[in-house]
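The chain below stands alone, shown as structure tokens; this is the form predicted alone.
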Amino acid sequence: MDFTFTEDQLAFKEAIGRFLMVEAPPEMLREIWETDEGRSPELRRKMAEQGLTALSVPEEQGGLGMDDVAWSLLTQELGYYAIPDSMADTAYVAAGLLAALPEATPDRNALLERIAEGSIRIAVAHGISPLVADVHMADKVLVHYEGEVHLVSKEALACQRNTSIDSSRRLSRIQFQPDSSSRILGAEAGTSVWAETLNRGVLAVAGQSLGLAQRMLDLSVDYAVQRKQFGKPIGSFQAVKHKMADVAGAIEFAKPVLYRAAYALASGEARADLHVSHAKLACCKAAWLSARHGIQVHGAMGYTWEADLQMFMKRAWALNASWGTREFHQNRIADIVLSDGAPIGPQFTFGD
């Protein structure tokens, strides 16, 4: 079995990285943070022109039909550049949910086509997260209610804005009164659809967290080379080297876990829950460690508005509890691996 990425996949990741490096420098992110909406329609339009909103939309609705593995690469880039836009919620999580609906579902195809075009924002309100991102700008909201899937406009919701430590995350608590007109899928079929949606949301957070971990490591290494004490760069001191090495190790250990989870989702494996939760824990741990050691390397100035580190550090902290807390994912893993007759061992790594 070939575990390497194809040349096309690597070229895709590199191209997205170059695009975001030019279009989303830290100084621009600060400007977006300070706006009322916290979003840049211009940046969103440019991402749509690059085809990012069409990635996982089926080809029948004008998309590229790419799978979860592609998103495991893209979300790392979104995290590395701390993109202040919940594009993955619409283009990956919501698109995956809509694609899983029966083709006869009203508005299904039209919504997927609009996602591919980049002309719609769809927020996803899953029961796992009491705070919903980007409801304030959403054209539609997909709401989880006792297993049912409801599609509503934001005007039909009672929303209470909730501040976040990460100024780019615009969160709201919502109240929703369901009725038959908003229900597009019943609980019996909706339960499995929401289970897949949860996993996609978790995978998106894991990928972004890994990208954040790498960016904070790069910032810390750059600072350690430039900052001098006793006439030497602080990066030459063994204590600093050890901290950076610990972060680099955590990132490298988390990467295959993320890719394994993406493969499990793309392949529809029965134990996808296990791999996705493992990815969330490993990637968020790497981001948390990178933030902690990064702030120690930078010193107190790392917390200041002028330091780029604080932007990525706050995003890592905010994402840590998104789409399920650490305890939730630990329990989900324990329920699987500690069950009677659990298929545990290297011979089951890529088994059903």
Contents of the next structure:
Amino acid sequence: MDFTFTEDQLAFKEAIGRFLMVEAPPEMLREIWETDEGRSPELRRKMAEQGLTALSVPEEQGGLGMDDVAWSLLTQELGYYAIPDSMADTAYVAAGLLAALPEATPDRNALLERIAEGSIRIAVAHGISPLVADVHMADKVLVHYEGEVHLVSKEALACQRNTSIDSSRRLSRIQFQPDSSSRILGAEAGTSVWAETLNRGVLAVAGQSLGLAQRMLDLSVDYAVQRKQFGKPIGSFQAVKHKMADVAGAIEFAKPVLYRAAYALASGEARADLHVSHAKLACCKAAWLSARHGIQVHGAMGYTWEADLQMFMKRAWALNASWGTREFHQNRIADIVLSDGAPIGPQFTFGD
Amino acid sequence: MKLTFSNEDERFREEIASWLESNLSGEFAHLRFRGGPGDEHAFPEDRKRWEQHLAAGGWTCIGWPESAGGRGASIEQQVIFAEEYARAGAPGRVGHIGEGLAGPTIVEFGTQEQKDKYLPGIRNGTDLWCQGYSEPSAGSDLANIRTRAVRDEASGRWAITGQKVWTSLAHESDWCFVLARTNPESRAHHGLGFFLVNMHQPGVTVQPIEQMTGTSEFNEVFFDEALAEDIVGEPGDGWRIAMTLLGFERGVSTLGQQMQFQNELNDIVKAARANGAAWEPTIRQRIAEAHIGLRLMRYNAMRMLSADSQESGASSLVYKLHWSSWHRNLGALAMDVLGPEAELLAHPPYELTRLQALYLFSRADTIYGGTNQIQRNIIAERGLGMPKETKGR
Ligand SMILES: Cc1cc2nc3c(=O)[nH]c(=O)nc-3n(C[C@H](O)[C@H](O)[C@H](O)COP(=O)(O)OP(=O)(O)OC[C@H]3O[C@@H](n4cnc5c(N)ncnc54)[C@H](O)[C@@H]3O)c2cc1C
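Next up, can you give the form predicted together with the partner chain of this protein, since the form predicted alone came first?
So here's everything in the complex, that chain up top.
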């Protein structure tokens, strides 16, 4: 049993965190929102230079060959800096899907190589949500159709764009006519590939949510230390500091769940669903609590457009129901726990 | 105890219901279900005209005594008015700060001259008011007010200098009641005065603050030797008057709001039935909880209002905490009912749907008018007599 990370994993996370802190400060994110596309090709290119897009592409295709466990760390950084880009959809979720395809699948290797070098955007339309992120910028879209995997170019889709309460999100409803030329995997093999893809999408959201929770906590603690009322920092009032302590508790208790889920995915555990849904619930809960207490601690200031807190709160609220609502994930857990032979005895600390 | 409305009350209900039915049409039809918290930017000019139309029909300030231009309506009738007003989807009132806060304060503490001067404008819907309490360093610690009022001995008039912040609807207001320090040597809640200030003068600058909703309902207000038209009470009475006003803020004036809450809950139920969320066990339970919470609130408000002085006051102390927390949870429920679609805006660039506006605005409910933490301190310290937390000064 070992809940620790390798030196490599930690070094990578730290490097990316430092890089994003410099390259993606809140003022810049606000500028990116204002653009029509809502995306910064330059930021994306720099992230690719840091190796982020190559992270989980197999080494044979020029990637770093790291796995879900590494992503559980990096998605937290993406959340912490509220990166306005669905990078994890391409570099983690789509890369995972493509890597799971049979080697001989046409385009597989070429696409993976392009992901690694950072020269392609791939959106993933799983169908769990009617809304797909970043189709408007995608070179290709991976679409779920009755268990089959289709690879479609954006032009072949009818795409209706929507704006989100989180100004950095760009969502589309899509419609497309599946045919044999777009199909890259049949339903038989596709079903399990999609199941894994769903879990990666969920895990990416969970990791980002946890990062958001931490960011909102940090912002709020800073504010509570500086803001004075009644001649004291408001952070000295128990009513305020206990709220911050509760958020810290929720974050700490979500972390091992996220890591456990990443491990389950990386090692192909049969009941990965259970762990992944648990991670989503725990991380989103931490983010939601951090938002709720964060704005409370900020007082009226937290309700303004100007205060950065709103950027992170809105992302957290938007992610809350993406890649499966709370009810969806609760039901997935309940279905497993209530099933015959459920792995819930005392001997199942790490039972899958 | 008598938990029914009398025949006379029911006649009153028919009267207001049919008045609203025939008047909320034509030039006012588009105002149905518009305005109010989170939607104050909707048709402000039309809603001002509506306020005046309502006044001409005799339907503003109905709870004020007849001597002040009201109808002296009973609590029952005020409840009925609020019910029918919400049921008809009549627009958010632009005059609510005048009717609910400034007016009753002037009725209670003002001179006859002041009543004659200010009440008709409120009653007729021609003068809109805002509340100038909070300052950058006086939020929860309201007594830390630094805005100064200086009396010119020759003219006898007071000049106000300082900055207010988070002043709701200041950009639409004609008047502001301002809490300011009359005695520069004084500290905390001593030495304050309660001033009535005309917003249309060179010494007053209003700067909108953008909210996370993308709209601006509150403002910074700068006073630079702005002349106060009047002081209510004496210099030094400001705190006592300001606190009485907060009592009004937490009393009858919340009836309309509760009925709005009922409309919101109905919207959520409708959405849940339409998209199937109503069949998710956890959502069902939360809808039931929301219903229970709202009933609790309504009964408690009736009890509080009908008992008046009879109650210990504890019920009024817990009221704000209950409704603000309930409403904040209602907002979250709305988003969960909508699921992944909850984040979609009504229109670009940033027009919120009604339920989104509810969600975002209800994040502020636990902050304005005394935060939840301050409410709990009040319940514990004033209601239960517990020792005060040490302050820094
Ligand atoms: C939408 C909106 C509309 C408003 N409209 C008006 C208006 O029209 N006119 C007006 O005058 N004001 C208005 N306000 C201001 C409102 O009254 C203040 O926001 C409120 O009093 C809190 O003050 P603050 O924002 O400075 O927060 P702070 O007082 O700085 O509080 C920050 C945090 O510290 C906590 N805290 C502070 N002191 C204590 C303590 N002693 N013990 C425990 N916790 C404590 C608070 O609970 C809060 O969580 C409005 C605010 C909002 C959000």
